[in-house]
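Shown next as structure tokens: one chain only, the form predicted on its own.
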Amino acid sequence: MRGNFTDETLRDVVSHFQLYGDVLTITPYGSGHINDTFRVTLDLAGRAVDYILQRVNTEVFRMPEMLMDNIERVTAHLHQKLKETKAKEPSRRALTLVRTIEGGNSYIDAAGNYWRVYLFIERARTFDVISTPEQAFEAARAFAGFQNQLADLPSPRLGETIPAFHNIQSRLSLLDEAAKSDVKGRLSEVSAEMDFVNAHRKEMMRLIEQQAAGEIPERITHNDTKINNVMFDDETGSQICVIDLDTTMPGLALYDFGDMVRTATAAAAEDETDLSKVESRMDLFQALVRGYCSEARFLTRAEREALVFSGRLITFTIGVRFLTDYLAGDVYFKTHREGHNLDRARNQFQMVRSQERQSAEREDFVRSV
């Protein structure tokens, strides 16, 4: 649950971190919907210095200690990689956790809220929507580079902050349960959508089967590869840092690429009801492929051969999740109108159809790259 925190409460939280200077302002920041995020501005000997303060949403992330341990290990490894390559401005190229006064990676207040602080990345911004192929190229390059840097993260295995997050077998099981229960009596409204799901069940098991057969390896992945999780340099327009690491955990590289295809190539909003406007843009898909393959040097042949399929898989998976929530009574995704989740599901399934129509052309392009 998102909280309403007084200025006094926030200043008290800030006092538990190793920050120097006098707090000037603490204001809400960003467009995220999960955690509470604030920009903290301090006066340090006459110069304004900013930090990012966040409260972790423990209703979504039920194992916050594991989550913060993941982030601590990931950010430390990224900074080690930047040091090894003598990268310029390393504090702008990876998130940096600020320690608490006691030396921990997070502070737990009296109400049990988990708080963390990052360095604020100056002279950079995020975008909510991709507007050019150049942005798509840079975003894909950022996430591929992120995977590349974490390919040799030492053991132990990172914890799963949201188990089975992109696992289609698990998502289909939840849909079947919601359909069987039909708590809101909505099953009769979605026969066409259930037919679409059933027609695609076997095909969508492909990556799970390939992983089980040892053909596709587990990797460390971001798992939320929207463009607004990449920061772009104000001056050059190039990607500079991947942010929002809460879902960084073991997964398949193809889940990250597939989610980029789903979110970046959409010609219409995720809840557009005029399905004639819903399609996956080829020019942005091609830009994603070029950007991703320029950095993803770890890809196996099997992974490269599944790049096109991964877009359909993740789009289908999100459609299944929207349909499941509609049948369950809209208990997970926020809705703003009657039938909102059903509209979203239909939209995603239309995006799958668009990708299917372009499948042969997309496969040819990937082979050419």
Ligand code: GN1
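Numbering follows the first chain given and starts at 1. Note that the rigid core is defined as the largest set of C-alphas that superpose within 1.5 Å between two forms. Given the structure is predicted, the values throughout are model-derived calculations rather than measurements. First, how it differs from the form predicted together with the ligand.
Once the cores line up, the CA of Ala328 ends up 2 angstroms or more apart between these two forms. After superposition on the rigid core, the Cα of Asp12 moves by less than 2 Å between these two forms. For Ser238, a C-alpha deviation below 2 angstroms is recorded between these two forms after rigid-core alignment.
Same protein, different form: I have the form predicted on its own, so give me the form predicted together with the ligand.
The following holds one chain only.
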């Protein structure tokens, strides 16, 4: 078995894509929380070649056709830009879908699973936690560049693969529902976390209000800018490719920046349980701001003024989502141990506290850039 699938099933899935050579191995890959990802190695007339095979999580993504249509348009647009700028190694700089035998962008198996294949980006890697300001600078530059490249994506508007994805008001409603139902009887364990949430409800509405008032524009954004969704070149250490495009859709630039703060400034892993190790590093925050502002020249004044806040907002939002999933019985995020989602929620709320302590210093820094 490979995850929930037999080797035979996976080999059958792979046979529906336009791949040459003999399949050697198919093994689970990466540390994403949503899709099932595999590395497929084929023997291509004596040379080993890798691909990424993914099963789209259709519990999370209820409209897989729309999602694949988005990804097809986005990757084609990115490749067009790379062509126009005569970039070197374009197939390492943007994801490339491999077509099915019938010419489609995905294969649906007999059980209704959606599968897709990407070229494997070689000589590059992802990190769950980063350590240097250079990496933070590079990650921010990557996601800002991504937003830049998609700013002129031809209409129609991209589909919303998960509606209200970063909307904290609806995320809080979902938490309240999960707390009310309390299907696993876990609510009594989380009173400290619920108190933390309640104390922050009001201030977290800021961006929703500013967007409604027309002060902050909608843009095409990635919406899942966690640090392991950008690949770094092994040789140069520079960012090479933005991956995980399932949530690329209309959103706020600040949500993307906020998720970078959440993950790229973290001194410890997202599920670290020793909270004394959990903090948001100022040096990495500064590098993020510098990297982001070096590329994101489109930012309005209102957006720049909310950069610091956006880090707290998205960290809080993901904490709320982990807590909700814990109360709901761990149905959304992949978990690998008992209480995993609760550990993650506690970790995220600690990250919010850490950012709160540094808030004035961070505001000063942003004003100085």
